[in-house]
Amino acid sequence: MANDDQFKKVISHAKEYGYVFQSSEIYDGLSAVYDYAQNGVELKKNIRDYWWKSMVQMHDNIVGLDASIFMHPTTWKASGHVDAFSDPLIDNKDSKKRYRADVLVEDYCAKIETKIEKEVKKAAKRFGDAFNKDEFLSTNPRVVGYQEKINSILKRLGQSLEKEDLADVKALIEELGIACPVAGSKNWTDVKQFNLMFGTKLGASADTAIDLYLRPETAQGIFVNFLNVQKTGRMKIPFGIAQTGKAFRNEIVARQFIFRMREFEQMEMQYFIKPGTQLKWFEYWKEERLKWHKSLGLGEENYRFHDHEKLAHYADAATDIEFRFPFGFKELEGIHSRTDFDLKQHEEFSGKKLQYFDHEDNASYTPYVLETSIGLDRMFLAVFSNALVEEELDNNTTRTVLKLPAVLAPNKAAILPLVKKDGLPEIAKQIVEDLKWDFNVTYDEKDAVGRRYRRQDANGTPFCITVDHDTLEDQSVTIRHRDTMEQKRVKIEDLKDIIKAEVDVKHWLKKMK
């Protein structure tokens, strides 16, 4: 299945099975704004809970926070967002379409990466079991040439953006012969910076209203509360503050479904550390976060680190965990060493000290910060797109199955009476009543049982539990596993333990150890 076709199937499946709807669809929608439907809201909640349990509940020195979306406007002056939170935009004069200049260049490099992947597949087919991928990537002249070209392009792009040499960014686009994806035209405007913050007003009248911004990130709410949390929680460095919540960015080009939206949710943790220890903690959290991702079983080959060529103004080290989406490797989570920039900026603009007194050193200092930041919506898309597969079955038919990690699935089990009579629905509904105290479960009695199995496969439900006439005699049911389609006869009283063994967070997070 071609990647474009796969992505179209992902978007279609998300709507058809109640995961994601276009916002305000009856009014033809609102660009790059989406609603999470009845199954989507459960999957999103389960991802958030999985992150929270791992980050907060499993760490003695990390606590939570829920800061407000509205913040004093000086916050964004201090953080640098008013002056520096912008993306380079470029317009095509013929199509009148607007693009992020850096994304155009990155997409060009992604096409070269696709050529590398094709070379790898051809070689793997040719050499079979004797194929050594790492050796091939480092020695094959064509692949090495492709990789050198990518590195050269991205290095130049990073240096130009860091120096704010927007003329060279345009020159790079022209030298690479990048055309407008819509019109095929290479007639570009100059590159300009575009601030991404949404402005709003606070106040009852136009005369007294003050200008505010919808927060473009959740981190600043943590920084301004650093001392409040540290003192009230009697926290000792190193310690972390975690938060999930909405952020808003007026993206130049919001695209690729829920990958890049104007209203999105972040899951962030800011880890406050002693100056001079930042590189140690940077490496630690890189590995910890990758372990968390891998614990979900989405495939180790679908992750990679991408170190930043261009560092943000506050960072001394930064890397992304990239995931292989249907449209290529893209950023899923960022790990940044933010130094003491944020706390010192807020000290300067507020006139209040934000320092930590270290009793061991008998000295005060401004802590450094190590940040982990993941987009919840992007994580949703990573999980969902990876899970959607079409399988060829032994009887020459196919089935569409959403192989969500069982710990994240919206419904853990579907309870199915074989027929809608003979007391079977009553037993099935009693099983629902018993299980719903511990799990999200659903009841399904419409259509033949085979069609119900297929429907639950496509919904991502890990277990189907069928009540039949034998159940009346032996108090046993048939439990079917989504991924293997294996069916077993089990006692009703054992259902809770069987399901828990597969969906319990502890079972999944222990893979990180």
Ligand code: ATP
The other form holds:
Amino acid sequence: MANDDQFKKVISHAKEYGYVFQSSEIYDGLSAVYDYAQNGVELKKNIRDYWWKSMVQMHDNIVGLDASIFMHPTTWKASGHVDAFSDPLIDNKDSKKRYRADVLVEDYCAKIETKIEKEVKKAAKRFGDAFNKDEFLSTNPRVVGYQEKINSILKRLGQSLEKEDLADVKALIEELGIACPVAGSKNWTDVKQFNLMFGTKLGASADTAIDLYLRPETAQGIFVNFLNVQKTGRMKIPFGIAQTGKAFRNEIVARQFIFRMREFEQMEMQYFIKPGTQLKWFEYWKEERLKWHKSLGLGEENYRFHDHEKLAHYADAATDIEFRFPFGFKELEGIHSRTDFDLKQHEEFSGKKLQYFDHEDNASYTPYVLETSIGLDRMFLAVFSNALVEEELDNNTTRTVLKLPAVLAPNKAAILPLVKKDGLPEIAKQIVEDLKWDFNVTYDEKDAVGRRYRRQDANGTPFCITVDHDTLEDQSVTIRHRDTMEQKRVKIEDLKDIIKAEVDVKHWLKKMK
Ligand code: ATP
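The form predicted together with ligand ATP is what I need now, so please give it after the form predicted on its own.
To see the whole picture, the full complex is given below, headed by that same chain.
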């Protein structure tokens, strides 16, 4: 299936099976704002819990926080967001469409990358088992040429953005001959900076109301609470503060479904460390976060690191964990060495000391910060798009399956009476009653059992449990596994343990070790 088609399928499946709806759909929707429906809200919650468990519960030196969305407006002066939280935008004069200039260039590079992937596929076919991908990538002249071209374009883009040389960003777009994807024209305006924060007002009367921002990241709520948490929790460096919550950005290009939203949720952890140790911790958290992703089994080949050429004003090292979305490799999570920039800025703007007294060194210092920041909605899209597959079956039919990691699936099991009579629904409902203390389970009696299996496959439910006439005699049921379609006869009393073995967080998170 072409990638575009796959992505369209992902979006329509998310709607049809109650995962994601466009916000205010009856009013024709609101651009880049989405609602999570009955299944989506469970999947999202399970991803959030999986992250929270691995961060907070599994680390005795990381604690949680839930800071408000509204913050004192000086916060955003101090953090640099008022002056510097902007994206370079460019308009096409013919289509009147607006784009992020850096994204136009990156998309151009992604196209060259697709050419590399095609060459790799061709060569893999030609050389068969003898194919060595790394060697091919580093020696094939055409591929090396493509890669050099990508590197030099991205380097120039990074440098121009770093120097705020927006004229050169436009020159680069023109030199590469990038055309508007809608109009096909190369009639571009100059590149301008555009601040991404949403403003609002606090207070009832027009004279006294103060200007506020909706937070564009959750991190600042952690920085301003750093000393409160450190003192009340008697935390010793190194220690972390983790938080999940909404963030808001007035994105210029809001396409690609829940990949880029104007209201979204972040899961961030700020790790407070001794100055000078930041590179060690940077490497540590890079590896740790990649292990977390891999523990979910979405395919190791679908991740890669992308080190930043252009560092944000607060960072001395930064990398993205990129994931292979249906539209190519894109940022899923950022890992940033933020130095002491934020704490120092808040010290300066608030006039309050934000230092840590190190008993071992008998000295005070402003800690450095290592940040891991992942978008919950992006993670949702990664999991969901990776899970949706169309499978050819032996009898020449196909089935649509949502192979969600069982630990994240909204419903862990569907309990199905074979027929709606002879006491089978009563037994099935009793099984639901017993299991619902431990798992989210659902009851389904409508349609033939084969159709119900298909429905649950498409819903992502890892197990179907069928109650039939033999159950009346032997207190056993048939348990069917979503991915293998294997069916087994098991005792009703064993169901809980069988399901638990596959959906338990411990079983999955242990893979990180
Ligand atoms: P991008 O380059 O894609 O705009 P970013 O580098 O600005 O992202 P960060 O500020 O590092 O992103 O935010 C951390 C994480 O928050 C990102 O890795 C991403 O998963 C998520 N995120 C950022 N912006 C959005 C958005 N508009 N919609 C959904 N998730 C987002």
